[in-house]
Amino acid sequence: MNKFYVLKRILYTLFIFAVVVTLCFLIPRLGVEDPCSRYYPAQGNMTDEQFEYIKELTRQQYGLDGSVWSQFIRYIGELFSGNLGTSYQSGNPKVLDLIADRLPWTLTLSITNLLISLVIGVIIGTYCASKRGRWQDKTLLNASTITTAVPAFFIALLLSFYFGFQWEIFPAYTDQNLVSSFGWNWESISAVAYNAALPVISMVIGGIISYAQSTRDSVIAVSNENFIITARAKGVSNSAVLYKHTLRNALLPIVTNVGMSISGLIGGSVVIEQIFNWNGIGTLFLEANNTNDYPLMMGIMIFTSAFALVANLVTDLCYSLLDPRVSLGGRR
């Protein structure tokens, strides 16, 4: 692997992260004279001096005292120490603690969706590529067109209506006691799987078709290469040519798709979580937005951005390992 290429990708990732941190800090403050104003108590019988003192204490509590520049410097220092700030929620919990509580629930949906979509999608895509031009291949192409036009949240609403409300096969809304009552036992795990069924199905429908379409196109492109033609001429069986030679060399686009999916593991299911009332990172972000909880919104955005940037960086490095022709500037 080209060391200069690795260094460039790391520096580029750090630069993008610095831009994200700066924007996350400035955007909540744009057009707002005092972000803490909604948390001031009623003045009542307090004098103006006493009320100003109370307001200053409130600003200090939430790190909104001083100039914007001094707030930014203090915020960067807190980030380097691993502190994403203090939420405005009752009890003033740490933002990182709130994210840590909700993160496993988001990953439950996202990782399940990724694994099911990847495995089934690659199998279906490879099979349809071997049946190019037949009804199996045409069915996949038509399904790809439909899932591209129909958003995942519409599929989620349909599943919720029919499987949740009409037929009552799965719960339309997540049990609110699921998080607080969870324990590492079979009863709790089966309850999570039961409640996660509709959200996961809503996500995997499009995911399977997407991976299948990508795999199908990649396999067909590789199948015309000279080494595949040579393998067939030597009498290698069709299954061996398909899975041992063709699919192995068609993995690069699939790796790219997996990397993009991993980068969206945390923030990619906000709408699905909201539809099914699933207590994940997406629901937490919407709660913060509805209550103008600036530190929590900033913390979630920075956390999800950092996760996505690291995932993209690892994907780029893996891509360069799989294809040594990848070099600086994209030249081959």
Contents of the next structure:
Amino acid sequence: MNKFYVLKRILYTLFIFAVVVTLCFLIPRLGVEDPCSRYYPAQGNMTDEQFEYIKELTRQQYGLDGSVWSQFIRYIGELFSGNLGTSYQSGNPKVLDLIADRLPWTLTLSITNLLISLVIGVIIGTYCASKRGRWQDKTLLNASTITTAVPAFFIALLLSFYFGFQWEIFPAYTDQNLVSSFGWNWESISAVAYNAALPVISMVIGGIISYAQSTRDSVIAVSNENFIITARAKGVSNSAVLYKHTLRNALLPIVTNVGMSISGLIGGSVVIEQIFNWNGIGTLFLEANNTNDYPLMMGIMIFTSAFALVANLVTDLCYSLLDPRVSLGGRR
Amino acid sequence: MKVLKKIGTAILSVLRSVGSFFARLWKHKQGRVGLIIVTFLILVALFAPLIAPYDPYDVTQRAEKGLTPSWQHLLGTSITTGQDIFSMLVYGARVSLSIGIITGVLIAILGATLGVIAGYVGGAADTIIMRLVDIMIVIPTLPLVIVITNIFGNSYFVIVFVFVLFGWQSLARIVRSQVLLLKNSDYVKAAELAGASKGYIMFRHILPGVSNLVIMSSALTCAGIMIAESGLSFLGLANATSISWGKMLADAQSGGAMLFGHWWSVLAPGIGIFLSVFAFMRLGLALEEILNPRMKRKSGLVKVFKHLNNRYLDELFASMDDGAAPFVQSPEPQKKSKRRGET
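Now show me the form predicted together with the partner chain; what you just gave was the form predicted on its own.
What follows is the entire complex, opening with the chain shown before.
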């Protein structure tokens, strides 16, 4: 792999991260409310001086005292020591702790979703490519027409309506005791799986079809290449052509798709989490939004962006490993 | 008189070309489906007060909450407020379609302008615009959208602004690559040699060359925006006072329509969203085939589906940005361009 290319990509990612951090610093300071006004709406029987003093203390707690520049420098410093700030929630928990509590739950959903849709999608896609133009292929095309036009949250609502409320097969709302009573034993894990069934199914439906569609597309594109025709002309068996020659090359573009899914692992399931009341980052973000908890919102934003940026970087590097033409300047 | 005649012939020629455009669209099977549904939805939105039996914005016209469908209320009444669901459905078309179409047009204008500037002017302008595109494509959009609506309020204007802000990148990228192709074509070179000014070439040769691309992709953008809008209003982040399909779904969910088995109040707005998105997608795909006949049917179709892949809201935004998909980023053209570079 081209070393210069790797370095360029890393520097570029760092630059974008700096932009995100600056945005996250600036946005809450663009004339939104002073956190003090929320905590001390009435002056009560305090004197003006006491009131000002308490306000000053509050500002210090949230890093809002001093000039904007000194705030910014402190903010960056805190960020390097892994502190994303203090939430406005009662008890003033650290933002990072809140995120760390919720992260495993979101990842449970999204990683399961990614694995299932990838594996089943690629299998179905390859199958449909081999049945090109027949009813299996047409069914896939129609299915992808429908799933692209229906928002995922509507599929989720329908699933929760029928499977959750009408037929009561799976829980429509996540059991909130799940989180507090979780332990690494069979009972807890099966309870999590039971509760996660509907959210995962509603994400997987669209996922499988989109992976199947792109696999089918790229398998067909590759099977028209000259080297496949050569292989067939040499008398290589059908299955060897499919698995050794076609699929290996056809899966290249899928790497990009997987990379995109990975960068959406944390922030991608907000609506689904909200519908099924799943205890993840998405619901945390919506709660923060409803209570105007800016430190928490910005913390989640920085965290998801960092995750997405790293995922993006890794995908690009993987892609250039698999397809060296990219790093040699073939792409742009 | 002469001036009038000139204006008359100009109008006539425009009408004729618009007419032949629609005639071609009508001949295309998918295009016809899209055209019929879109026209129907636009008519519904325009004449909403005539079609809807009640005015859902009028507090005095509310009935009992959560009524089941009857002749008085075709789809029953909403479980949270007692508004007539059929009337809400009709009025909801206004929000969905207008946000979709207005944003689609604005994105087309902004994306095409920036793409043409980046491609044709080149140099520093190109670098700045393309860096901006690259940055905005990798930043996760949904959290940022939520933050912006939180701070600047979620009025109609802000929602449209946010969608335009995060929606123009893909188009700019596609347009730029098309402009780069056109710029090196023989007829533009010939025009340059003949002494045509940059502005003349831009308006006479480059813009007509990319207009097909812009028209086609803005139909697909509309579809994408309508899904995104329904998602935002479902999360309660869009304007709370206006009635939209996403908000109707949110109301049905929060009011317990699922618990009481009121399937109509969930299904009706969902079908509205599906129908409008479906129609605009059909229209976009048909336009793609009509305006760009050289493109092979299967590959184009499939890539656009990939490009509009909307498993969840964030990915939708991501894929809207990454929409370089149909022409630029897909693996096939890459290889071809590489080969061209070698020879």
